[in-house]
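Below sits a lone chain in structure tokens, taken as the form predicted alone.
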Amino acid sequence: MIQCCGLQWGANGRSLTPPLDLQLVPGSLTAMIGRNGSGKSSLLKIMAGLNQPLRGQVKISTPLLGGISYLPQQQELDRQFPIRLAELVSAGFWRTRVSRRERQVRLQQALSDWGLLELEKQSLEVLSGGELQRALLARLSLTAAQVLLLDEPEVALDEHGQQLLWQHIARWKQQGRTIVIVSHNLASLNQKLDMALMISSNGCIFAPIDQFSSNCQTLEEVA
């Protein structure tokens, strides 16, 4: 479970929104939407424990280490870092106790699931944007974390890649994991989940997603 209590965040001591009180239960799937610069990615990083809020707190009912998995945006990665795709994906085993044999079996399965078997020895710098995104998602699929925080997971994915993504998200939700997704694709989200948190300088609204996507003007404002 994720619980935000009087949470405020922003830069230079200036909060982007009024205090946020929010509770997300296990097995929930929530979209985080809002204009560019509204603070969606910043809030996700605070939930992940990467940044500190200005005020308030986030409480997450999960083990301190290994209980939360965070999918960053691609521009946060160093594509020159000298590792191969399979090594990036295998980082999903962090804090997971499995034998070497099981690790190899599960790694190969994840590579197969995301269509990456033929790319496992490629360096990050030669991957296309879609290939890198599938590698990051494959890494996420290996984690045992009960809280999954995804920052724009559909970026760079073609239609097949998006189908794979949503198949996995449905599976994670069935497993009782708490999932939060930052996205601008409201038309797609409206067909795949129920609840959304809209972030704006006037305040945050947690409501059924069709409340935000029921008219074109709202779509333009939050995209």
Contents of the next structure:
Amino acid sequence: MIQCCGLQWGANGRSLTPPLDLQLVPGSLTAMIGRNGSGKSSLLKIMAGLNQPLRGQVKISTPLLGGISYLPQQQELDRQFPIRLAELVSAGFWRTRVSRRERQVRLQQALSDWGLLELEKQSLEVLSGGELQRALLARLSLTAAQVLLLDEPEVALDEHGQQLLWQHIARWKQQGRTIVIVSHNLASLNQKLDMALMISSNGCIFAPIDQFSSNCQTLEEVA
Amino acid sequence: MELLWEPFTEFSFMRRALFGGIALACSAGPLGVFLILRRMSLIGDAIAHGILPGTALAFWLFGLSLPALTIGGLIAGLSMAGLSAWISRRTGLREDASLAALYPISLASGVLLLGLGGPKLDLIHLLFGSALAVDTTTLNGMLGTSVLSLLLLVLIYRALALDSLDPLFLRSVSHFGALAHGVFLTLVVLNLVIGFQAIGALMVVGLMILPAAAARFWSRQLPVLLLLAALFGATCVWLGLLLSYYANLPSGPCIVLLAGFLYVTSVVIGPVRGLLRSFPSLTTI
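Mind sharing the form predicted together with its partner chain? What's above is the form predicted alone.
What follows is the entire complex, opening with the chain shown before.
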């Protein structure tokens, strides 16, 4: 469960939006939409406990450490870092106590789930954007986090990769995890999600997603 | 062949400089690899300059005592790192700019403080190193620092590596990132402080960064990089001391120049991203 009370955020002390009050229940799947610079990624980082809000607070009913998984936008990673793909993925085991053999089994499973088995020994440098994104998602799927915050997970994924992503999201939702996705691709979200949060300087709207898809522009003007 | 060993079997001060230097190279090299991976290479440079006023002040107050010099250097080096981080956080200026502004200040004040201390300490030796400066106490200090650094590095290895690659992810699963960063910075300062006697305050950072930078042209695996950096550093210490002995030159620049030669060679022929690598037609000729 994620609860925002009178939340305001932004840079240099200037808030991007009016205070936000919001409640996301376990097992919910929410899209976060809005223009570039509206503050979607910043809000996601605040929910993840990585940044501080200006005012108000976020309450999350899960331990802060290991309870929340955050998928960053991948340009924040140093692609020349000397590490193999399998090592990057197995960082998802941090804070989970499982035997070495069990780890190996689950790592292989995650690698095969995300179509990464042949790339296991490659260094980050030679991966394509989509392959790196799948690796980050595989790492995320190894964590035991109950809250999943995904910043533009579809970026760089091809058709097949996107199918994999949505299969996994459906499974995570069934497991009762709370999922928030920042996305620009409103047309594709419409089929798959229930609720959306529109971030806008005039005020944020939390509503069923089909209300946004038809006339996104006008809704923002009304708000 | 005998020329390669003779100075070390003949003179105990050369032996001390060799053992101390190699020990230091073994810990400074891996620390340098992490400095580069964390995009902090400039910070090493700034800290090395920042150490100078601390050691100068300690020398002025307490004379030539290793613990006093070390503690003075540690305090000055850590405040240097802290001050630049604080300035850039408060002003929004990039950290490299505040570091670049701070280190001429500390270098100048260090040299002035040494001048005030009188002619008792040879400035050239302090800045550029002298094999003669490694007495038994210093040697023990170097060995101890090296062992301590390697042990702590093993302990924080996993957290430090993940924190260098993806600090946001580490913060979501562990509070250990900040601690690992603090321990790492302290080790960097400690290695620079201990190294300045044998290799020189201005040269020791070269022993930290150059072998690490050279290693990146030979491997894409972090453990291999750490090993190579230590190996490269140790080799440069050995050959550099020989060069300084036979040519009668300060030891620091000899060691660092050899490391520089190794770096330039790696840039050209290194199998990973080396220059010849990008022109396959050249390598087949």
